Structure formats: structure tokens, C-alpha cells
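One chain comes next, on its own, written out as C-alpha cells in the form predicted on its own.
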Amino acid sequence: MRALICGAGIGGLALAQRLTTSGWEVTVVERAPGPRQQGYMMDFFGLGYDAAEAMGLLPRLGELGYRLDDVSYVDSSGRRRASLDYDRFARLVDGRLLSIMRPDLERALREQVEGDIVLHYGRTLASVETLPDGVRAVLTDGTVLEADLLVGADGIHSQVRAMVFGPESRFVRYLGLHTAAYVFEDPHVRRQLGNRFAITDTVGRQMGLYALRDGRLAAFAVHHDPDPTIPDDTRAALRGTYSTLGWVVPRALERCPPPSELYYDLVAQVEVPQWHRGRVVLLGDACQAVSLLAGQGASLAVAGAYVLGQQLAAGGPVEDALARYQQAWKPIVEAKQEVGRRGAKWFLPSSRARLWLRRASLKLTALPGWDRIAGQGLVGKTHLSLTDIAADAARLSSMQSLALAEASGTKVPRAAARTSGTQARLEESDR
């Protein structure tokens, strides 16, 4: 069998391993020119982990993620205004937490999947055709590629979901906000930081700050725009925006790369009805992105990959797979697109008032018990494991052959099932 992967992100370069150690033929086409190095760090854990440790990939993640101290919250002076312990939260999550830089888990990712698969960068998809058992895709350098399954890999602004299932503006629901992210040189920053991830207190706006290993510092901003439009000029509208915050976020926004090396997007979900259409199927932001107000984005997408890796290995139509997959995953990036919903207001306080009340929180998340309450705001109150996803894509299965059987005419016995167990899962959870 053949895949077409288009995006070299997280999810299709997990989804290019899966596929790989079932025997898949694997070509993944990528329109950046090679890998990215824009991007900023993250907080993995929970499913993703849980397919990262399936994967053999928690090693290499472990040797390139970090330690840190505590997120602090500082005013315009650079005094800690309220913070939230790491080691607090690790156990939260049972020590399965890594703080990590998207490059790197991309790198880790790539590296498991280097020589076994055909990866093309500055390439993307001209046109596809959809055939009756698989599809034709031109590339833009005019290569016409058969495949047995195309995979829509490419994030938010999904180049396949636009040729495919229809118009961005269908599917994308922006949140509000715009953020930013570089990396840059500067000691005095750095002394400042020490082993900890400094945000700005602020209302509106804030701009987070952190020491990588090799000398450098990493900046991520965030801030409220009513406009969906990225701007022209990405480097001249973050330091308009964020000049006046103070602290050392002056010189921080002094040594902001140009625009070609600053990662600059739209907080947005995607939701998505139907993730496949005969042999084309959507994973990761494509179809599920749940946005950084949720958090977990890149867990969900290594998770998502491995799920529908699965199903696809377990054999039978493709188009059957496809199904189980969005039938088992899809619950679980719909409860936690509406905990990113939820914490909106929290994330980024748009009023003095919440600012003050957010404080207040993450200091009560020093009190035995307290820590647990904010913790399931952050984690969700699901304890799903991948065997649970996996069991209810076992039992679809049955249901499909049932139901195959029933239209040859052979008599056999079904139980009707209202939701899928997932599904179910989640709602008692809820309760």
C-alpha cells in the first residue's frame, strides 16, 4: 500500500513511522523549503506520550526536551507576580511530562522515519484527483504521484482540506487572539530568566521568555486582535504591540528576527465534520487543531497519528479504517477543543479584574487538593488510555463486518449501539 502524506509537521511525520512498521510505501511532500525552526516549547504529555513511549520515541524526546523550574508570572520591573510549579504539575500527570521545542519533537520524529520513506521539501500539491481506490496527485514541480491513501497533514490552513472538503472558512473558527514566537542572542536576558519561563502580567497582551541549552532564548507572544489578518509586516506589528510591557521585553522585541525567521499565526480551532472522503483523510490541525489556549496540540496530534496508524494496519477497506478512526479520536479533540473554549479568559486576562483573579488561582495551587482541581482544568477530566481508543475501534470493526454480513444476507445478531464507547467514556466523565 501507498500513502501520500502532505505536511512534514508532527502529525505526518508520526503517522510516516506507523505507516512504515506495517509495511506502508510512505512519500511525504512538505512546502517549506526544509525543516522548520520556528516554533515554541511545549508542554507533552497524556495520550501523546503515552504513543510516544509506543513508539520508541520517549528516549530521544527525553535527551532533547528540558527541565524547568516554574512558569512566573513578572511584572514591568521583572518581579514575580504569581508562578506555577513544574514539579507540582509533573505530578499531576504521574512524572509523564516533558516541556520540549516543537522543531525538536519534529527532529526526533524525522529521525525514526530517515530512509525509510521519500520526503520532498518546497513541494506541495498543484491539483488531486480522487479515483475510485486511491487518488492522483500533481505536485508543483509537476510530478504526478498514484496513491492508495492521501493524508492532509498540513495544518490549520490545510492545502488538501481546501482541494477536498471546501473553503477555510468553513471549517476554522478563530479565537481571537494572534500569536508569535522566535528564538534570539542576549546575555543580559538570559541572567535575568535563570532556568525558569518568565511571562509578562499583563492585560491584553503578554510575552513569554525562556533560556534554551545552546545559549540562545526563546520568546512566544500572545495578544487580543479582533482582526483575523496577519499583517504584512509580522516583526513591525509584534514590537508596535508589545514595545510598552517593560521588564526586558524591549530589547527581547530589539533582536526579533525578520519575518522569514518568525513564526507569526492566528489562535484558531478546526472543526471539521467529516475528516475523510473516500481515500483522503485529514489528521493533526487539519481537522483537529484545539488551539494553545487548550494546550496538548502536539500530544493530540502524535496521539491522533497513532490511532489511525492503527486502524489502518489493522487491515480490511480504507475506507473502513478512516471511519474508525474519526469515530474513536474525534471525541476526544472535541472535549478538549471546549476546554480551550473555556479557559479563554483565563490564558489571557482581557480585564484587570481577571488578571487579579487569575493570580489568585495559581497561588491557591500551592493548597494540598487545589492542585488537582486546577490541574483537571489543564488535563481534562478524561482518563482515557489508547487501549480504551483502540477497543472501541475494535468493537466498530465488528459492527462493520456485522453489517457487511447483514447485506449479503447472512442472519447475524447486533447490538445497537447510540454512541461509540469513547463517546460514552467522556459523557460519564462529565457527569
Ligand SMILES: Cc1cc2nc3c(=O)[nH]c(=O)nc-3n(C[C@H](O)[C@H](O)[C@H](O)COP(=O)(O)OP(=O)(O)OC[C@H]3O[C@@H](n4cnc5c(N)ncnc54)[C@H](O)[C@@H]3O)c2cc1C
Second form
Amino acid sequence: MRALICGAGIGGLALAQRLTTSGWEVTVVERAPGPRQQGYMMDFFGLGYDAAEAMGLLPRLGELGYRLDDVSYVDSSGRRRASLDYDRFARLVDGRLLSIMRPDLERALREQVEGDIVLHYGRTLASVETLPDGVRAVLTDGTVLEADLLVGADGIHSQVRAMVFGPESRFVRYLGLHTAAYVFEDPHVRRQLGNRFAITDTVGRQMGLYALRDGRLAAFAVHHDPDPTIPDDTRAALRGTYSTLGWVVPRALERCPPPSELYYDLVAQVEVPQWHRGRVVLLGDACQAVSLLAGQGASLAVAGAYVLGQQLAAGGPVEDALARYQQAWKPIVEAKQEVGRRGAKWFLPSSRARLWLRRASLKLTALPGWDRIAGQGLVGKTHLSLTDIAADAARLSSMQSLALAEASGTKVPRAAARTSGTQARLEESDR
Ligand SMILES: Cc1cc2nc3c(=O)[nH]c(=O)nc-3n(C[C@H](O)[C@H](O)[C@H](O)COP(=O)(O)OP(=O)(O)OC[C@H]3O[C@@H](n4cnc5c(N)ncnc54)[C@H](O)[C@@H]3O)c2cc1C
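Next, report the structure of the form predicted together with the named molecule; the form predicted on its own has already been given.
After this comes the whole thing, all chains and molecules, with the earlier chain placed first.
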């Protein structure tokens, strides 16, 4: 079987790894001219961490990743106003947590498939034709590719989604924030920051800085803006919005690269009612973006790829595997999206009162019992494992066989329940 994956990001590369292990031939097309160098620091935990372990990826992630001590919220003179104890955060997820730069996670995933897949950089899809048993795609360089499955793993502004499922406006829910990130060098800022992760303790906009082990710094910025239009000159917009935050921020902004190298986007979630159409399926942010407010998008992209790969490896009609993937995985994503939306007001306070409340609640994290409450807020109330999800999909598979047998006129007892087990368990735990 042949798969064409659009997007060599986290989800696309993770799926490529899963498919090659079950004998698929995989071609990936990536719009960027080469592997990404710029990016941001991400927390990586939850189901994606479990999937990474099952994929044999954890040792490499351990080498490339970081263990933070704490997160400091600092005022305009760099003084600590509040902090988040990272060890306690790690304990909430049984220590199964690391922080990793997005390009490093992509690198680890790419290393796993090097030599096993065909990867075309600097190209994308010019057109897609759906066939009864597959797709025919023409790339922007004129290459024609036929495949049994086309996967749209091309992020929040997915082109595959636009070509096959409908315009972006139908699926992207803007959350009222813009975000930006870049990596830079500045020994002075590095000395001021030390070895910590610090975020400005500010209202309506905040900038965070991480010290990387090679001496560079990773900057990350987020601000409220009711207008979902991305500015033409993103660097100028960034400087205009953040330059009065004090501390080392003006100096960090001086080192901001030109717009072509700067990551700048809207903070948004993606909600697509049907993730698959014929032999085309969506994966990762293209169908399930939870936004940086949920802090789990990359983790869920890896886990979603794992679940999809598992269903495709199970054999049977491809369309049935795609249906099982959606039924078993979508309820999990929807629960995480809700957690993300609920956390928005804490992530970036919109008033001085809310800023004060955030400081106070961070102090409460030292109290006994906090772990249990925060655990629910962070990972949701439900702790489903990949094994639970696989079992659920297997149940759906036997229901599919049941339906097929019924359709062919065979008499079979109706034992299976109609709702997805994942859905039922999510509802149960939310009661
Ligand atoms: C500032 C910030 C902080 C974040 N922090 C965290 C965190 O702490 N933890 C976490 O788990 N997640 C975090 N996330 C979310 C995470 O980065 C995303 O959810 C994740 O990258 C989604 O992976 P993906 O593979 O679906 O999409 P992407 O990583 O966006 O990859 C899509 C790929 O497709 C390519 N592409 C796009 N269009 C085309 C096209 N037309 N043709 C070919 N290729 C194309 C892109 O170049 C890219 O390589 C954060 C996001 C941001 C913005």
C-alpha cells in the first residue's frame, strides 16, 4: 500500500514511521525548503509521550529534550513575582514529561524514517483528484503521484483540508490571541536569564524566554487581539506590541529575525466534523488543533498518528480504518480542546485583577491536594491509555464486521453497544 503524506511536521513524520513499520510505501511532501531550524519550546507529556515510548523514540527525546526546574513570572525589572514548580508539574504526570524544541522533536521523528521514506522538500500539492481506490496528486514541480491514501498532516492552515473538505473559515475557531516565536543569540540576555524559563508577569501580552544548551535563547510571545488578521510585517508588529514590557524584552526584540524566519500565527482550534473523505484523511493540527493554550498539540499529533497507524495496520478496508480512527480518537481531542479553552484566562490574564489571581493561585500550588485538582485541569478528568483506545477501536471493528454481515443478509446476534467506548468512558468520568 502507498501513502502520500502532505506535511513533514510532527504528525506527518510520526505517521510515516508507523506506516513504514507495517510495510507501507510512504512519500512525504513538505512545503518548507528543508528541515525547520526556528521554533519554540514545548512541553511533551500525556498520550503522545506514551506513543513515543511505544515507537522507541524516548531515548532520543531524552537526549534532545530539557528538564526545567521551574517557570518564573518576572516583573519589568526581572524580579520574580510568582513561579510554577516544575517538579510538581512532572509528578502530576508520573514524571513522564520533557520539554523539547519543536525542530528537535521533528528531527528525532525524521531520524526514525530516514532511508525508509521518500521526502520531497520545497514542494506541495498543485491538485488532487480522488479515485475510487485512492488519489492522484500533481505536485507543484509537475510530478504526478498516485497513492492508496492521502494524509493531510499540513497543520492548522491545511491545504489538503481546503482542497478536499472545504474552506478554512468553516473549521478554524479563532481564540482571540496572536503568537510568535524565534531563536536568537545574545550573551547579555543569556546572563540575565541564567538557566531558567522566565515569562513576563504582564496583562494582555507576555513574552517568555528559555535558555538553550547551545547558548542560544528561544523567545515566545502571545498577546490578545480581537482581529484575526496576520500583520504584513510580523517583526514590526511584534516590536510594536511588546517593546514596553521592560526587563530584557527590548533587547530580545532587537534580535528578532526577519518575517520570513519568524514564526507568527493566530492561536486557534480546529474543529472538523468528518476527518476522512474517501481515501483522504486529516491528522494533527489539520483536524484537531487544541492550541498552545492546551499545551498538548504536539503530543496529540504523535498520539493521533499512532492511533491512525494502528488502525491502518490492522488491515481490512482503508475506509473502515479511517472511520475507527476518528471514532476512537476524536472524543479525546474534543475533551482536550475544552480544557484548552477553559485555561485561556489563566494562560494570559486580561486584567490586573486576573493577574493577581494567577499569582495567588500559583502560591496555592504549594498546598496539599493541589496535585489532584491541577491534574484534572491539566490532563482533563479522564486518563485513557493508548491500550484503552486500541480496545475501543477493536470493538468498533467488530461492529463494522457485524454491520457488513447484516448487510450481506447473514443473521447475527446484536450484542455490541452502539456508542463508542471512548465516548462512554469520557461521559462516565465527567459525571
Ligand atoms: C507557541 C506555541 C507553543 C506550543 N507549545 C506546545 C506545547 O508545549 N506542547 C505541545 O504538545 N504542543 C504545543 N504547541 C502545539 C504544537 O506545536 C502543534 O500542535 C503541533 O506542531 C502540530 O503538529 P502537526 O504535525 O499537526 O502540524 P505542524 O507541526 O504545523 O506541521 C505541519 C507541517 O506541514 C507543512 N505544511 C503546511 N502546509 C503545507 C502544504 N501546503 N504542503 C506541504 N507541507 C505543508 C508545514 O511546513 C509543517 O512542516 C505549541 C504551539 C505553538 C504555536
